[in-house]
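In the block that follows, a single chain appears as structure tokens, in the form predicted alone.
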Amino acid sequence: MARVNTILLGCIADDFTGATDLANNLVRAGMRVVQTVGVPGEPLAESVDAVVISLKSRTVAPKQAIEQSLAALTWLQAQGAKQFYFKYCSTFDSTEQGNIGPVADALMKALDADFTIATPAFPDAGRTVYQGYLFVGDVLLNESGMQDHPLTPMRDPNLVRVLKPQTQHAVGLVNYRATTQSAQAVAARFDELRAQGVGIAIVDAVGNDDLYRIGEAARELKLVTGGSGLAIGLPANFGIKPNVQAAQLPAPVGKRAIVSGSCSRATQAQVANFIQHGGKAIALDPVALSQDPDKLEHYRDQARLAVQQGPVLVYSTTTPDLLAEVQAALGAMQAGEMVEGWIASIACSLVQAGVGQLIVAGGETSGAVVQALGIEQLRIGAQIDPGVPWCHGLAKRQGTTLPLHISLKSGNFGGADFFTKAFEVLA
């Protein structure tokens, strides 16, 4: 198929509910936005301005986060974009092994780009960097639930030092005193930063301008790096103002159901509410399951019934002291594959069972539903909540290709009443 689009900018996100955040955010910026799940095989049908490669690499090996990195790069350059956007969650989630540092300085590598920018801040959904330090809501990083990730803990809120053990480069800082003041003295600070050696630098962002300040400043820089704040700043390098039309999605059809494997506070605060409003809830047993798998179809038949009546949530969602429980009876790494396989499967028999609207929390969990439908691209649609949008696509089950609308929260996104909310905003 001959390409029949050139693209401004190419997306590389490292997990599927970060893509759909950074999606969103070029959206609202006036950016027609297609987000695909996985490298795509061909090129795109249709005409876009940014392509969002949504990855599930944020916790594999390092070697594998940069093979799949740089496949995704390769597709991008050959659909003629002009900058490229390596986008990872906004509480920096990483462990000194990566796969931050390391796919940075691989895409870097690849690019012949010296210098590049870090920045997780998105003030909107509460994230700010304040002299370095990261900052989710009133708290340092540390201090806000982020210390009991089960598989990316983050327990140093200065994002220097976290990055430093992660990267070949030399880390920097482009703080407030330059962010505050104007493009061109955060371009001021990248050069003097260059001069001095240093590669990749953490950028202060406490508001939306300083956001903008920066996306004017990295105008000229082949690779940046952060979390989806950013996106808001570079649309309008491309001659690009927001505009009603892009964030156009069909009109919602079918049952509405949610189902969450995300353990983080804001998702116990969205289970909560839900129930708390008389909303019909499943809750899964992950030791059970293990011990016997034929409990699978049981809570398969329970959602599907359920559906009938109304939204329904299924969810493994906990407090850190019980999935320590669970991760201590069946693994960490192995507890969070299981339950993202079980809540996957039970996504696909409710889209089976008639569900249009579906509603997914977590971002592991997220990439392991949209690969069980069979979603290959998602147009992004309106937001919901700060970053996190609903989307539109086809799922692939059994033969069939089935229109859904579907949202992939992050594990922190979203205000109390998300799960109520995001039907409302669709209909």
Ligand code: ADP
Second form
Amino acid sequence: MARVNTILLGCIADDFTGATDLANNLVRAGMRVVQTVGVPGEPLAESVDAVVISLKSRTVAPKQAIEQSLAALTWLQAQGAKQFYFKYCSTFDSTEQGNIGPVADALMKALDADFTIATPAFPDAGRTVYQGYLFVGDVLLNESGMQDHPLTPMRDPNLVRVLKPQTQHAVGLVNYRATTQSAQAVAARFDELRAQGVGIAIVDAVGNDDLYRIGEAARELKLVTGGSGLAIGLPANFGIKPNVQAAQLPAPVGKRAIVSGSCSRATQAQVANFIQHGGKAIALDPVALSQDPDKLEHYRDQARLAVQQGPVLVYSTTTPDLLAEVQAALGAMQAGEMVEGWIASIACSLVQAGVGQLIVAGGETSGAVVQALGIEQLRIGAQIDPGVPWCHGLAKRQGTTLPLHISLKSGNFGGADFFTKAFEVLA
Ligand code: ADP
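Please give the corresponding structure for the form predicted together with this ligand, as opposed to the form predicted alone shown earlier.
Below: every chain and molecule of the assembly, starting with the one above.
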């Protein structure tokens, strides 16, 4: 029997890894968190402080993204959520059409909110915002590799400029002068911008202290938007402090595998590192697969066989040059969808073959894998690298239910040794 569970924070994330990343930060700040895959059909059975609904709305048409996000909002409102959080990528992944602006606009309207913030900064993962300019590590967003992203190439690091064409609201900036000073100074700047008719403000943050001040200042905002970093300052507004119980998961069982459909730089290094250290790896050839669908069964067999010997990596990860060739041959969106589908299918075979510990690299890829595995809810556990925790859930496919530890790694996250370190952390 589902019982009524009043949650404090209701979150809507535009992709699966982003949702996990947000949930991870909330767990670290002491909240018990469940991440759901899509909008749940019923109330939660488990009593938690926050729910993160993961959508796959980052690159769909704005109209669909709005519909999905509003459905999520309605469900979260029905669970009694006090505050709402629209989560997108810390690299502000979007196109001129959206979907950050259109979804923020729709949520504001539904919540009758005249002002919200846009805070992608996540200093622990190297994402900082200064004077509205987004840095990834030491370089500007448009020099970070994100300019070559397969679906959302980011070619302008100025977020005020990036957001403007996407939203009907006036866009403003809360810069470091307020965010380095005090929560009161940040709140005062919110009021000032609101009085000027600004509806959405990009907020600078270069360190966690800035995020704590922003979090405190955001206490009265019905809606906040941002990356996952913003989450570190919110639980304290509800009287919640960090505690170990928030991250507890069942003990791991089963074989180990990694599937990767991310072409981000960090993932390329992780794939190379795994192979260099003698890991068993199977590279997918998208053009060959598109010409001969029977090849998929061959890859599935190969992966099932290999995983009996030890951890196996199946990947489509490739360099920008080779990616461009595949996209030219198959079309960028079509190639993306096909590759996601193949990887998801291979992941399902691996779980059926006894994999109980699975790493998925790539945001969109993770969405496809989790959906194919029939996972509906994930309890969030301990962090592996900044932004990426282990999770635990049930894979429900074709009448069978298999418990699974799964880690969903957004492209640019994790150190070079992530694929080996993750299993060590879990063990
Ligand atoms: P990230 O988190 O690194 O952005 P995503 O999974 O979100 O990774 O996005 C990568 C996209 O690129 C996916 O749609 C994936 O299917 C696609 N992709 C991956 N490898 C290839 C490839 N070799 N050729 C074409 N598209 C690819």
